[in-house]
Structures are given as structure tokens and as C-alpha cells.
Amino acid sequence: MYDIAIIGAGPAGATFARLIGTKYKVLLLDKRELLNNEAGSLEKCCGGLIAPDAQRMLGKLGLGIPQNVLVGPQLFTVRTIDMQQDIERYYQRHYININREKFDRWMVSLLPSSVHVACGALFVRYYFEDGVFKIHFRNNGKEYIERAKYLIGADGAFSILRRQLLPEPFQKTYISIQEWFQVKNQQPYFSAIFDDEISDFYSWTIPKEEYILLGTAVLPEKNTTQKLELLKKRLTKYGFEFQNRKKRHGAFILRPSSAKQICLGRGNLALIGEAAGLISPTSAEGFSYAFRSALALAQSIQEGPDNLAEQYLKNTKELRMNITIKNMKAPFMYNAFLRKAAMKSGLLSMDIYA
């Protein structure tokens, strides 16, 4: 029997995992394959920006990111493009370019020896019998069930733990969808795109090496590939070429309207990251809630073990709290008559000669 059960190795679980994994029993299940160099199947639909609120969490868990993990270009700008009024500003912003899959594997790489990873393991469901969780999962063809006193779900915007635990939406559910392109020549931005027809949230750019990564976040609705094309046509205009297409994936994205849709556990089930549903509702940034959110259950599961919900709800008020402010903040980004106000006045925006 385990002490924890943690579903999800991502930002989030891998840093719980660390942070407790020399005190407790701990078991770490995803169904990726993490503990080898090699390329897996399984890749995360993400743009693979650490932005500055990352960076301090990075900082803060006493952490640097290695080298092989880095790929070009390292970005210092945000080119915000708002195609149905015709603006765009560049704005200064420091984002650390990363192989997503490679951070992944390093977070892992992090964990003390003492945690026993489970990769290849798909989670099935849960019970909860006589004060015990039992974790049903498979792996290998094979199902398994393991027993532990706490269950942590880390598993992602789609999260079967926080599903099982609250059937109905609680959130509103956007489809990401990212294509990978092979260039030429490299735009060195990170583009913020703004399109009613296309999204009410917003789509993006980014530089990786030899390809651009083009991708948005819409809602699921029949066409949404044809939003995608839209998208494309439309940014010809501002000098981009998607032509040489080299690989499409998609995920799901949540996006809190208020810091009463997060959903933080109930009882010894705690969810940490994305599957709390801990994610930006400006930017769908989501490493610094993963990493703040971590370090939050794993302060809580030190400080009040017997009373784990309620020491949570309390470590996690500044996180909530931010939820809040950015949602105050968004009409400022997704108003258009708010963001045409923002972007014409040049406020914070600089010159670019290139």
C-alpha cells in the first residue's frame, strides 16, 4: 500500500512528487513513457513557453533548466496581431523556449529514487472503500490495482480523476489544436492573435528551430478545422507562410470565468494544475498554477495531513486570488472596443527595427 497516488507526470505531479517523495510512499502513474531519451507517441499538445510567472516558480523550487532542454529561438517580444480591426503592437516579454517533451523528461528525471513511476499506465477509475483509495489502472495489456491513503489528480485538462469525482462541466472547455510547419525564415516572436470569427479566446505563433508552431483555442463545434484554414489565410496578410505541414495535434483547454470553477479535491483527493482547472483565463498559461498549485498540496500534506481539503483551500487563497484578477483583467484583451482603445494608444508597446 502507497501513502500517495499521484495520476499525471507532467509540470504538476512530477514537482508534488519531488517535493514529498522522500517522506512518503509515493506512486506516480502516466500513461507516457518518461523514463527513457527516447521520442514518445504521446506528445503534449503545448507551445512550450516558460513565461516570466514560471520562471520565478522555477527559480523558487531551486531549479535551472538544462541545456538540452532549450531550443531556438529564445523569445523577448510578443507580436500581438489583432487581424478584425488591422492593429498589431509588439510588446517585451521574456519566454524561455523549450522542448516540451524533453521538460517533461527531466522533471521526472528529478524525482528521488524512492518514488516508483509507473509509465505506459493508463488510469481507469477509482474507489474509495473502508478510508482506503483503490486506483485501478492498466498497463502492458495488464490491469492493475493499487491501494493508498491519498489520491492526487494531476492529470490535465481532460482529468478521468476530477470527471469521476464531478461528472458535469465546470468549466468552459475550449479544443487546442497546433500544427508544426517546416520555414525557412524564422519570425523571432511569440504572435498573440486576436479574431472574433476564429475564437473568443485567441490564437498564437511560435518559433521552434526550423518550424513555427500556428495554433488556436476554439470551441468544439463542428468547424473547427475550418476556423483553423481561416486562421491561416488570414495571416498570410501579416507575412506568415504555412505550407510545409509536418505534424497536427490537439488537446483540451480550460478556462475558469471565476475562482468558484476551481475544483480542488474533496477529502484525501486533491487535484493539482490543470485538472483543478488552475490554469491562466488571459493566456491558458499553465506552468506557474502546475508549479504553484504543487508546491501548495505538498506544504498542506506537511502542515495539516488529517485535514488535507481544508489546508489546502487555505494555501492555495493567493492562487484563487490571481484567478480572479486576470479574469477582471481580460476585457481589456478579448473586449475588441477595449482592445482597440489598448492597442492605439501604444501604451507599454515598443518600436521594432528589423
Ligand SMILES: Cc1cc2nc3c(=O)[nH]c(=O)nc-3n(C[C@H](O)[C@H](O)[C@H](O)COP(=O)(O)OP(=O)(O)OC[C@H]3O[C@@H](n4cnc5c(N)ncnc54)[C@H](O)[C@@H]3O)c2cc1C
The other form holds:
Amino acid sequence: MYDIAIIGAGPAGATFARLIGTKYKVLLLDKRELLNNEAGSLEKCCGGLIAPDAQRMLGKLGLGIPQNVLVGPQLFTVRTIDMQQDIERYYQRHYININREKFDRWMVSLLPSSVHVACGALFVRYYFEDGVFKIHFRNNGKEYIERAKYLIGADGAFSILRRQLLPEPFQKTYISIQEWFQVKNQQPYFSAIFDDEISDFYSWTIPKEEYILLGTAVLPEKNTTQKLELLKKRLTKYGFEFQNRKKRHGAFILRPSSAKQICLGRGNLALIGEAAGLISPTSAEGFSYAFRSALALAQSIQEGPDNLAEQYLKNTKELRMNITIKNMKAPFMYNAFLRKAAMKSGLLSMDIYA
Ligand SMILES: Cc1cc2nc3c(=O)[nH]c(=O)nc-3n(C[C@H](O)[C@H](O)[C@H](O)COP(=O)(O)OP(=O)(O)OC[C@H]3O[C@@H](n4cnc5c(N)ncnc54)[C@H](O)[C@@H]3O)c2cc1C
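Same protein, different state: after the form predicted on its own, show the form predicted in complex with the ligand.
Complete assembly follows, chain above in first position.
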């Protein structure tokens, strides 16, 4: 039997496992093959930008990103385009541009050898009997059961653990699609694109070596493919070309419109990262929330193992407050009138001489 079983070896699960891995007997399960050098068929769909909050957390966790995880160009500017009001502005912001798949593999490579990592293992469900979690998962077509005292859900936006715990769906769940296009001339900006006809959230472009990623996040009832085609058409006016498509993938993104939607777990079952609903409701930046919640849970399990839920609630107070503050700022980005006023004022924007 394990002390702790963690479902999901993304940024949240791998960070938590690294922080507690030498003190407890830990099992870390992931359906992806994260121990090989080459990406398998299951890749996490992500923009792969490490924003300043996440950079700060990496620093706090004593980590520096190795060169083979970085991709060019490194980005210092956000190009903000309001398509309906035809205004654009450039803002200074430094992102670290990474290969997301390599980033996840690197995080798993940092785990102490005492952590048992089971890759290619699809978690199916759990049962709680006699104070112990029975964890059912599949590997190569066979079903297995493992037991643990604590069960940690780090299985992302579509968390099976969260859905087993709370049957009602997360209130605002978006479908995001990203397409990769090969380009000759790269625009060295992260573009954030606002257009209410396409999404009440936002769309983006991100340069990655010889590719440009085009992504959008829409609510499920909307016709995602049609919206993406409209987005491409409208963006040609701003100098973008999307012709030579190499890849298309998708994922869910949660958008917590209130800190009350965050689900941290119950008893000895805890949720971290996006499984808990922890992600920025304004930018969909999720790395910093994955790291912060993993650290908060690692501290909680050491400070109050017999009272984990209460301790974890206490240790995530600032994180939950952060979601509330982001939601208070949201109208300046997502209300067309306020956004227009902010962009027109030119406050904090900069001129580009390209
Ligand atoms: C299109 C898109 C672009 C994004 N771009 C950015 C960005 O540029 N910067 C940023 O900061 N954030 C970005 N985000 C958000 C960010 O990707 C997530 O918030 C972050 O990855 C959350 O980390 P996590 O560890 O909680 O979950 P995840 O990274 O989703 O990891 C969950 C892990 O659990 C595993 N798993 C899931 N279900 C099972 C199961 N049943 N059995 C076994 N394993 C399972 C998965 O394989 C995965 O490895 C983006 C999200 C999307 C969808």
C-alpha cells in the first residue's frame, strides 16, 4: 500500500510528487508516456508560455529551465487586438517560450527515485473503503488496483476525480482548439485577440520556431470549427497567414468565475492545479496555479496530515483570493466598452518600430 497516490504527472502532480517524494511512499500515475524521450500520441494541448507569476514560482521552487526545453523566439511583447473595435496595442510582458511536452518530461525527470512513476496508466475510478482509497487504472488493456491512504487529483481540466466527487459539471468549461501553421516570417509577439462574435473569452497566436500557433477558447454550444475559420479570415487584415497547417489539437479549459467554484477535495482526497479549477479566469495562465497549489498541498500534508482538508483550505487562502481579484479585473479586458477605453487611453502601451 502507498501513503499517497497522485493521478496526473503534469506541472501540478509532478511538482507535488517532487516535494513530498522522499518523505512518503508515493505512486504517480499518468496516461501519458512521460518517461521516454519522444512524445507519445497523447500530448497536452497548451500554448507553452511561462508567464511572470509562473517564473516567480519556478524561482521559489529552486528551479531553472534547461535549454532543451526552450523554443524561440523568447517574447517580450503582447500584441492586443480588439477586432470588433479595430484597435490594437502593444504591451511589455516577458514570457518564457517552451516546448510543453519537453517541459513536462523535464519535470518528471526531477522526481526522486523513491517515487514510483507509472506511465501509460489510465485512471478509471476510485473507491473509499475502511479508510483506504482503492485506485482502479488500466494499462495495456489490463485493469489494476492499487491502495493508498491519501489520493491526490492532479488530472487537469477534465479531472475524473473531481467529477467523481462533484457530479455537477464545472460551471464555465471552454473547448479550446489550437492549430499549428508553418510560416516563413514570424511575428515575435504573443497576440491576444478579442472578438465577441468568436468568443466571450479570447483567442491567441504564439510563435514557436518555424510555426505559429493559432488558438481559441469557446463555450461548448458554439460551433468551434466555424469560429476558428472566422478568426483566421479576420486576422488576415492584421498581417497573419494561416496556410500550411501541420497540426490541430484541443483540450478543455476551465474559467472560474468565482473562488466558490474551486474544489479542493474532501477528507484525505485533495485536488491540485486545474483539477481543482485553479487557473487564471482572465488569461487562462495555469502553470503558476499548478505550482502554487502543489506547494500549498505539500506544506499542508507535512503540517497537518490528520486534518489535510482544513490545512489545505488555510494554505490556499491567497490563491483563492487571487481568483477573486482576477475576476474583479476581468471587465477591463472582457467588457467591450471598458476595454476600448483602456486601449484608447494608451496607458502602459508602447510603440513598436518594426
Ligand atoms: C490550449 C491551451 C493553452 C494553454 N496555454 C497556457 C500557457 O501558455 N501558459 C500557462 O500557464 N497555461 C496555459 N494553459 C493552461 C495550462 O495548460 C494548465 O492550466 C496546466 O497544464 C495545468 O496543470 P495541471 O498539472 O493541473 O494539469 P495538466 O497539465 O492538464 O496535467 C494533467 C495530467 O493528468 C493526466 N491525466 C488526466 N486524466 C488522466 C487519467 N484519467 N488517468 C491518468 N492520467 C490522467 C494527463 O495526461 C496530464 O499529464 C493552457 C491550456 C490550454 C487548454
